[in-house]
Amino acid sequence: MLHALRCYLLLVGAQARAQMQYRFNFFAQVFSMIATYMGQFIALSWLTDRFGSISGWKLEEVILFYALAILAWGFAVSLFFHLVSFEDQIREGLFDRALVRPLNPFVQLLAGQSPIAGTGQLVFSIAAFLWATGRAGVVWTPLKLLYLLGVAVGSALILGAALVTVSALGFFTRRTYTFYWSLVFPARQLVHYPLNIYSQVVQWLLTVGLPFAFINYYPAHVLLDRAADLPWPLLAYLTPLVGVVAFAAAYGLWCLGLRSYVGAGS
């Protein structure tokens, strides 16, 4: 474990040292993603000021959402975005390179992107957050901040297992991108807004079927002191436990399909 934990660091370091042989392309790409989320934050609050609420939700409370969301998939996307393009290694043939190396394929597979590829989307959620939480008079105590921890640990590994599985499904499918474009984005773009505006079917499903839900919606009862406000309070305490259930989850799928691995014949 720890041998295949210092090959990973090894690995993401050479690839955040290549990345960062491009400094004007890294740098672009953080102010790219930036104005993207800035758009969307403007949508946000003239959707928010236009109407005065969202389900009786106020507009800090709304982008506090959001916040969570992106806080989340900064971290997914420094670790797990490149499954998404799995299918590509496969129907290529360059997976078949992790096989035929003295380390587990997984971690090889984790370890082909750059840690630091997220780092427009941490920065803006950051900053997005302390705005969010300061306006919405969030009261910080110990405990809170332990919350938050576990939050965004158990939040990443929700997102991550999300595209874990999608790469998983390529083992079967030869397909991952559709996956994604089809299932993940379009429920990860539903977690923006409070999940009560949707039909009980939605809730269930962000839930129980894609439990994204964990990542913001819930937490966000605990850091407003509106836990009591749910129909069942303890759920606003499992994202860490949903994260590490969720993720060994998907991890077994891409075992399994691992084991009925046998290439694309091209």
Given for the second form:
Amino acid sequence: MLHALRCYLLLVGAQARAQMQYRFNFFAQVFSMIATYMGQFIALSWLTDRFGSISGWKLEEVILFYALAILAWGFAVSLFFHLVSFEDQIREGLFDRALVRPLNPFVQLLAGQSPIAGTGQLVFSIAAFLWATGRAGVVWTPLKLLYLLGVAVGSALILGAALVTVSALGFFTRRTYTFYWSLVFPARQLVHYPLNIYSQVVQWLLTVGLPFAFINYYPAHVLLDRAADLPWPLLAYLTPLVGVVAFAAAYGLWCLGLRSYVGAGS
Amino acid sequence: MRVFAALVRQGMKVMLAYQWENYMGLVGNFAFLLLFSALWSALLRGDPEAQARMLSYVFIGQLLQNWTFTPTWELAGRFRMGDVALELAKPLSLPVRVLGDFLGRNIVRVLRALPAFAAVGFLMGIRLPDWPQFGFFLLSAGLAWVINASLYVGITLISLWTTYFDQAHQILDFLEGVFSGFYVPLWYMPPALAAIATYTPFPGMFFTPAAIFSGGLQGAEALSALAVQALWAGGSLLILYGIWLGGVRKMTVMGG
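Let's see the other form, the form predicted together with its partner chain, since the form predicted on its own is already up.
Below: every chain and molecule of the assembly, starting with the one above.
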């Protein structure tokens, strides 16, 4: 386990160094990602400026939902986003290399991306988060900071689990982009807004089926001292556990897929 | 024109081979439809008329997404691999071929999406506009396709100059996202910005056809929006050709 971790760190370090050989490209990417998220942020602020609130949530609270979702996404992009293009590795036979090296193929796959790739998302999300928590009057305590850390790790694992699942489906279907853009991407957008605007069925789906509600909706209740408003306040504290369970399940599916893997053209 | 029609038919054949992607794309469409209809229902709870108009707007907006889908990354991938040299050897300019191909694919995407959208529209109680208004909508949707395809293919052709076309693409995405009305229609934007946006190409990419369909733009307002859209459709084609001709003069093929 420690050996795998050490190898992972060495490999992603090399990826980061490789990416920084193209500095202009890197900073242009950071800038353009900030612009992309800024667009949604602007649209959200227009809506809440115009209508005052959405289903009982004020502007700064809605932006807190959005900021928490983007914060988690920033971590997930840094660690897992390249899994979306896993079908290219399968189709071009590049994944076969991972099978003949003395390291867990999953670790090799995870190490295939520079960890600074999500810098744009992270910079924007941290700025939006600080702005939103300041405006929403979130009172920080050591316990809340610890809670936030747990939420950040748990949320990144939940989104990571979704991306690992997408790559696992690539073993069975030779497709990953389609699953990401048709399922994961829209589901991520759904939680940019308060969950209570949706029907009970959708709320249940985003809690149990694809548990993205644990990324921002439930944790925001704790940060805003509104956990008691939830039907089951315990939900607000489950993000790290849900993250670990979801990631373990996704890894299990990935291992199952690996067992049935046959190289393209065979 | 016959050549362009042949290219469109070819694009349709290509798309017919990709059923799975097409149907999965519908799942994404309906997720967004769910999102936006829930959002606008919540925001406009006290105003049933505005609520019905917005539901119609977001409904047709998702169908338009199929119509204006432009997979320009495929084009950029071909350039990266040096295939641009082969493109220059062909007897028809690249923009014409790409536009024909994309139009054919978009026609198939919409035809495939129509039965599912008809069923969902029936369940949502969406009503088609009356005939003259529907004619305006069809015209506007056609112009929206020209603006979208020309601008996105044009921005991709920046890769003839630089490898940083992705970033330019994202800036265009940003401007389109903010000013096209995809997230917030012009009616609900800050008035000063909405007034500026009206004269940019972005509302013509989404807002104008969706607003005409939903009845938010009618009569003289609809005609005026169509006129601006037509100007931008012509302008976008000129921009596309300008970038293409400039890029061909500028580029150097690897090994050349």
